[in-house]
Amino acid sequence: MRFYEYESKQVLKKFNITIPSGGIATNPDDAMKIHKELNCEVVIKSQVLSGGRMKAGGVKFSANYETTKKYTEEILALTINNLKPVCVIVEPKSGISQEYYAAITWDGVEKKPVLIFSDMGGIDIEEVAEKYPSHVSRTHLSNLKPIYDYSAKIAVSNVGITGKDLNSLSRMLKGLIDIFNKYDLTLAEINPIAKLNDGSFIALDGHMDMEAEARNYHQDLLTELNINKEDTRQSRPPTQFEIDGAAVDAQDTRGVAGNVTEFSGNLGLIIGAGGGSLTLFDAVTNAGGKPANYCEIGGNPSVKKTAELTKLIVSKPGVEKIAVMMNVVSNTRVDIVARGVIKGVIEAGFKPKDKITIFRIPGSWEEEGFKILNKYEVEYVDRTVSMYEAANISVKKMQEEQ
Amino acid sequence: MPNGMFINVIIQDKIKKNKELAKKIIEVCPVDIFELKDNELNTKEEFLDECTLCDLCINIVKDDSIIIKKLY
């Protein structure tokens, strides 16, 4: 779940990372009041869970109270990427001599957190990494051992920063690391860290994402930030298809057959197993396929649950066919999933051989599963065919029939 | 006797009214296929396809009083 900038800044402050003074306002009068208290030129920033605020006109500078009122009204009415702001931040405009970038996120390949630091902040870090690679450092952090200031110092010194600035920035980065670890974040970012004209450092903007499953562990923080339990912070409200998918999964406690996310493609996906869902979704996309959904299936769901999920996916408007693919499974029975999928397709009013492009679930009870698939003339492959190859077969079939 | 799409469970008449045996069979089935209906051991149609082929029911009767039939 994403935090708004003003929430992220509250978290930064808890860890002694300097943030600008100022406050949040939900109406122009309150914004003007904050401006009067600050008594200097201010920046007014839309609080919306989306990037691209500056380009969209969601960030404005104001030197007098009347323009603050006017800009606040405009920003509060502004929709950015289909999202309305919840409030604005009003902060002093800072006199900046240099901007830096710092973030910690997960490196899926290394399976470790990675601290990314650059002395070129304020712009897209991807762009900096591409055009000026020597200005970006990547420092992996241990999952097991305590993290010392040393790791932060390495990150900062690797882009050539020394002396007093090295110490100040390292302290900020260590604070960011502590926040990342303490609150089970998937991203903790400050962009930019600004070096002010007086030589001090300040976090001008912050972005944090918490692992959705970690919410229950951090209720204290969420309460402190006034985030209630219903506020899921998804990028959009769930669709009816997604709500129905969750209802299928909630039918009984056996296994998982749900967690669907809707997409606009024509190939329905019944996918899963130890990260298999993500891999297979990507494999389908890379092969040129257009997924109609993402989903997760595993842990030996009941036949009924699998059938209901299949029915939901195969009946989704725009879905022409489905692909049933998993990684090698040991805790999910292939025959049980085969029964569920075939039952779901038939109950939805289709023939399994017409609707299922490929069935690729190798694992326990696969011989039994293959007998079922044979009876219903569904094309299947075993573990000698990789997930990527199976995705290619599926997408090719779709393309051949168009 | 109801059929599943993939599995049929046949209970021979000779054990249908044996309540003691029925109780054990109902208890042992991990997917709740059996029930006592009108004082007779019966199967629930909606659960037949959930059969995991574990043979626990067959192990209780120790003969062909219960037959699990795969329909594929």
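Take the two forms, superpose them, and find the largest set of C-alpha atoms that agree within 1.5 Å; that set is the rigid core. Positions refer to the first chain, counted from 1. Every value quoted in this text rests on a predicted model; they were computed, and no experiment measured them. First, how it differs from the form predicted alone.
In the core-superposed comparison between the two forms, the C-alpha atom of A247 has shifted by at least 2 angstroms. With a cut-off of 2 Å and the rigid core superposed, G206 has a Cα displacement that falls short of the cut-off between the two forms. Residue displacement note: G58 has its CA displaced by under 2 Å between the two forms (rigid core superposed).
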The other form holds:
Amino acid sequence: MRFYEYESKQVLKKFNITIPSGGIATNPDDAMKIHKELNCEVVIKSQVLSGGRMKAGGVKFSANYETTKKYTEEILALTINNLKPVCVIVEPKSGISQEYYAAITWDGVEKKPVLIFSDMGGIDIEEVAEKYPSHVSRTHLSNLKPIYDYSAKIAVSNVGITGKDLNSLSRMLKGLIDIFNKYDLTLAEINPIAKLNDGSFIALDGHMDMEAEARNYHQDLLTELNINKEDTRQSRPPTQFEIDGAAVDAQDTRGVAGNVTEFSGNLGLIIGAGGGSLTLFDAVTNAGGKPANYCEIGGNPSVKKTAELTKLIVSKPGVEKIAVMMNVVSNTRVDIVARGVIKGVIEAGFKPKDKITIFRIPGSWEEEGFKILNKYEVEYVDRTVSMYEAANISVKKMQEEQ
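Form predicted in complex with the partner chain done, so how does the form predicted alone look?
Only a single chain is listed, so you will not see partners or other molecules.
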């Protein structure tokens, strides 16, 4: 899940990383009030879960209160990458002498966190790395051993920074490392870190992504940030469909039947088993299909839970049919999933044979599950048919009926 800038800054502040004063506003009058309290030229920034705010007009500078009111009204109405802002940040405009970039993310090749630092902040780090590689350092961090201050110092000194600036920046980076580790983040970024005209350092912008599976371990932080349990946002706020999917999965602890992500296609997917859900989603897309959703199912969810997930997906506007597919599993009963899927389709007002393109779940109690599917004339395949072949069958059926 992704944090808004103002939420990320609250986390930075908890770890003694200096952030600008100011506040958030959901309307022009509140923005003007903050400006009056600051009593200086301000920057007004859109709070959306997307990059490109400056280029889109979502960041503006204002020297007087009426302009702040006008700009806030414009920014709150501005859609950036199909996203509307939830609020704006109003902060003092800073006198900057130098900008830096710092981020910690996961290196999938090395299977370690990597600290990326540059003395050219405020612009895309990819552009800096391509055009000015000597201005970017990459420092891998241990998964097992404690991380000490010298790791941050190495990252900063590798781009030629020394003296007081080295010490100040290293402290900020060590705080960022601690945040990344403590809250199970996949990204902790400050861009830019600004060196002000008086020589001090401040985090002007921050971005953080948390592992979705880590939410339950950090509920205290999410509560502190006023993030509801139903807020399953990723690179955008959750849709109502996704909120409803999370509620289905939370209705009891047996198995997984939810974790849905909404797409605009016409083929609903009930997929799962380890990495099977990702594999099957890609297989449908590669076959020319248009998924209406991503989801996960497995670990023996109850009939009721499976039925509620099915009902949610099959009733989604634009969904013409659904495909029920999983990898080979031993801990999921085929008959329970079959009962749940058929129950959900019927309760949504459809005939299972007309709505289900394919059922492919190789697991325990297969024969019992196949009997249920036969009763309702639902086409199914066993484990001799691969996931890719099953995806192709499903997409072909969709195409034949269009």
